[in-house]
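This document starts with one chain, in the form predicted alone, laid out as structure tokens.
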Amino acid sequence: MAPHLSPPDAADVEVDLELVDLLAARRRRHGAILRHGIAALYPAAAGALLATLDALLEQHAVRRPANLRARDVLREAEPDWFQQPDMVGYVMYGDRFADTLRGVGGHLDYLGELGVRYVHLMPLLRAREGESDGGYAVAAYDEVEPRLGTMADLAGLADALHDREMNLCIDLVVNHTAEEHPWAQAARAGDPRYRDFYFFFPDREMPDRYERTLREVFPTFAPGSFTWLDDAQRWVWTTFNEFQWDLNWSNPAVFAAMVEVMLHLSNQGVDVLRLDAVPFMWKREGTDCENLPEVHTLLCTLRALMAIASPATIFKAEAIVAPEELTAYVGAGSPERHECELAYHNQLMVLLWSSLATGEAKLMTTSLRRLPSIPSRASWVTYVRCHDDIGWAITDENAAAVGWDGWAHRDFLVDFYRGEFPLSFARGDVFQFNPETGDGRTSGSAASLCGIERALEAEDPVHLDIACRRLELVYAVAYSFGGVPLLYMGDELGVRNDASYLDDPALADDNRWMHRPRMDWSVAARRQVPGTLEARLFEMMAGLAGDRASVAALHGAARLEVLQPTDSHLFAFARHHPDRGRFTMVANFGNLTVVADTAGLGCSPGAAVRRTGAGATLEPGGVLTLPPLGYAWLVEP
């Protein structure tokens, strides 16, 4: 039912001195952490689980192909491979940007094109049939969906990026599996050893006890966390979706199971497995059952595991989570932990979408520079839009900072991305709108969003070069801010909101397609010919790559300041690296040029520009002139 390991064969068991070595050495190094975090989640099996534990490090050393077993060492000898300046993601659904993993390996040279050296490919595992939350209702960790190929293309392509130096990331959802995954069929069925896989219970005290504290994560078609089963006669813990049971990871034999899944995976060639819905591991009644204390504990075990067994593999947080509760998904805290290399930074995504709404930047200004600093091992992920909806995620307490009403701010912002707020140059969709909290999200590609889709319907050139230099200066933030910079499928030829999903029963109901739509390539084609959108905005795309693989101070280890412009509509911080010198960007999210001192933002007079948009300037003695919509990125020994 895992994807099983079974003893190696006699011919197999002959391992080299070396690497049982490397093995001893591992587990030197970062033993002490797993066994205590195995001793802390489950004492009473602690000593059977890391027995168990021990015996899959074995069966995995020996089945870890030997390009692989290299791909470790260099990572252990480069930690830092993910923080290089030229770390740039793209991130796509593989049968939405070429049909099959195969055709995913054909289009490497158009990748090439945009700078990519990561590659995150959407959920791809075998999921449901029919409704699957967009892939995330797992059937299968050890299948590939037939459509996309076989576990056997999934290692093809791997070895592919490999030999151009890029890196691969796939989606594992921790949280929980598919009604229709082997362990979820054999607990409905009544086996008690996968019965303890999952939450069941007998009757609705428990549910409601638990359902107290709980939140819904989609109200509209998903209200409540529990769903009643006829068949079993039992209630089942589900959070997301009826369909998606979450597994009850305080079970000893749940964090066995998924560490194979996860051996597996990384033997598949996978450099980075972005870990879905991580906040809610752990449940625990009289809470929230988010965020809690055992979820990093759990995070941190699993990673020391994983560096004993697979270096090469690294770990992605998907925490979408209050700005304080985020740091420590990347170690941050005291002590610092070593848990997930990267993170999603949410928070800088919505605030990018707030300073576009209101051409301030203030309130992101505020809200970044109250956030702790992570450690310098992890980095963020920064991204201006993604396959998901646009939680707007602002607390009440940093809106109050800048002056502002949270619950208004929140309101104002759904209203302007669905395009109802007067003078609003958005296009998008409300999701998952809550009445009786007022709570709305947005749907809605980049493009669309920033203004281009209004003004090609309008077939205006004057707002279309500003809605292009919209999202150029979003994306500049991404890319220079934190450690890895993604760019969504389409955003480098301005893709717009595809209604087509309407016409799919399956996709019907969920408006987040609209941003999924599928790759043209004779859009694509588009971007080698002169004057077109298509070849402006993914020359764009392209030279924020080159630039930012130039600037040795963006490495993700570099510490961000976030400076305190005098003007409110500028945003600017600095990247400090003790050997690679300083890098500030200055942003202008106004409608009115401002010029700015930059000795004031802590520049020496020796600053360079390396890269500006729309028309911004650096004269001598460091006055910077910023149009609307302009920014500069600077840098100094």
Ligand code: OTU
The other form holds:
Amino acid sequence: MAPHLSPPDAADVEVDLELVDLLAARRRRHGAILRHGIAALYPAAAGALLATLDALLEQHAVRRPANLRARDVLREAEPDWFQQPDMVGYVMYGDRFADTLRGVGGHLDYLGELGVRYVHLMPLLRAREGESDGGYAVAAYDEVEPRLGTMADLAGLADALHDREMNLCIDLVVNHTAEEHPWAQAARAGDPRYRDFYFFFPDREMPDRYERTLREVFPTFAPGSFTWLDDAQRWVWTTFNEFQWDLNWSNPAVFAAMVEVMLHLSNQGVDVLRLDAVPFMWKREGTDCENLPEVHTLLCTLRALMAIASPATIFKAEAIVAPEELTAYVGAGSPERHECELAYHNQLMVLLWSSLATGEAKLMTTSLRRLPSIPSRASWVTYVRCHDDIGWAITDENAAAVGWDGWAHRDFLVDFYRGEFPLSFARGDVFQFNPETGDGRTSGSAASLCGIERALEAEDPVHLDIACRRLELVYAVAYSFGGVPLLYMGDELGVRNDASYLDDPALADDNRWMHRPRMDWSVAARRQVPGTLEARLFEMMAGLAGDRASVAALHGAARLEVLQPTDSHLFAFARHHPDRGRFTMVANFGNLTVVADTAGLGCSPGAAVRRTGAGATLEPGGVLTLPPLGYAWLVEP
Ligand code: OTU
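Structure of the form predicted together with the named molecule, please, following the form predicted alone?
In what comes next, the whole complex appears, and the chain from above leads the way.
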């Protein structure tokens, strides 16, 4: 008789996971990092701050709902949940997608069709009235924007998502508050406790000294980094808009107050906190006040706290910075450090658009080969478009390495994507042109930047087909490069630029609203009408998600190797995992057909096609034929 284990009585195995034991274990695991971080950041106040944090942790543990405590345990058992090959994100403004949070909950089937398992809702906490930088000027961290609903609706949406194995990501604006936030109002009125929540200066002396080395983020609509307050007779630090006051994170009271905010949001069932504008969280004279070492210590310390209090909640860093600064946010360079689990891969995004414009992949290959690898427990979010402009973060060094002039190339990209370059297929606009530095950025929807808008206007089916291939090509890279791919609302339907923001005085100044249109559900319905643009693109995006989910090697921990094909129009990379096989993608950005040999890309003869675009084919023997904008996804066991 075959030996078998008889199932034990359920009562025998029921383990009572005492909350106190769990907390103690988590403290043993993360407590030293927490204490070290606090001591490093706040040496004079460390003891008192740790006591405050202890009290917050205790209060939080009592308040944390039972279902989320269970989720904590599950997530500790599956810490790589966000790295699974079936993880696909969708980014939306709740109001623009479905009016309210409840409305969003009513459209989860739609997201399910796209294979979405991660929903990023753009800023949803109560913002200031009027201009609010798309909600990035928060007036109350403990309230949901009334237009969208209530905190209870948010918790309800989290539950509904969790029931469908979907995860919730929300924005947390950590660098600044709105000037209407009660902290800011108290500071303005002269309350000394809250004065220290921000940076106030009686005269121009310090602002002038800082500004010698600061970069201007919004040079056209918010020049300078300080704003004069007539009533308070003070300058206040405002990196972004005048109504967004930078928080003073060197004040331990700010740290404690923001921890409270984070814990409260995690108790609503939030899985991922997108930490906005993290590079700016620490200032020091004589520097650009971005990416300072203290920022990284801050993030590690907050991470340790969250891992003790709410392990089900992870961090995504929003640091849209130069390549040499980027990778540290996910722990590159110090793999023993646990910083953010996720960060935006703005390099990949920028280089995809650069490659589409030039029909050349060598800059992308060279730049990405130079990026340090990141620890296997962290991942990128990869994306083609988001709600922001495209800042052309291509360094002079990387451009020079392929024989290009960095400035000239960035200038070309700005012209190309505003549609002003001969033969440009794009339709976009320039965002925040800075005449002092000559730098410009780009606004526009993915479809418009890929040429779909122009082709539709010209009623030109050939160019429409080519434009769709461009969109597919860049999304096919984003869906396989590593980590969580993000689908930006509307791209699945080829939504074009929308000029209606110009009619709203609170938005008209900021052309990023051209690529933040409202969802038109009658357009979405056309996804079911064969032969339409919407059906084609929707099926394409759903197919990318489905194929991605079927490739074990697309787990986020698989090592990335950017390959160097002999033909510089090709971009190719492999993902290696010792126990999950190998994945290879080859993409042709050029406008001639390229024939490549898969053995030359390191593939074994057993490599099989999982997906192709634009009619690419693989013949026995490993000969790959890639028409213009064609690509292949190859898998090996
Ligand atoms: C973020 O972006 C948001 O994504 C923007 O929508 C906000 O306007 C802004 O913060 C202020 O809250 O400069 O052009 O390195 O580059 O935080 C976008 C980080 C931005 C910054 C980034 C910022």
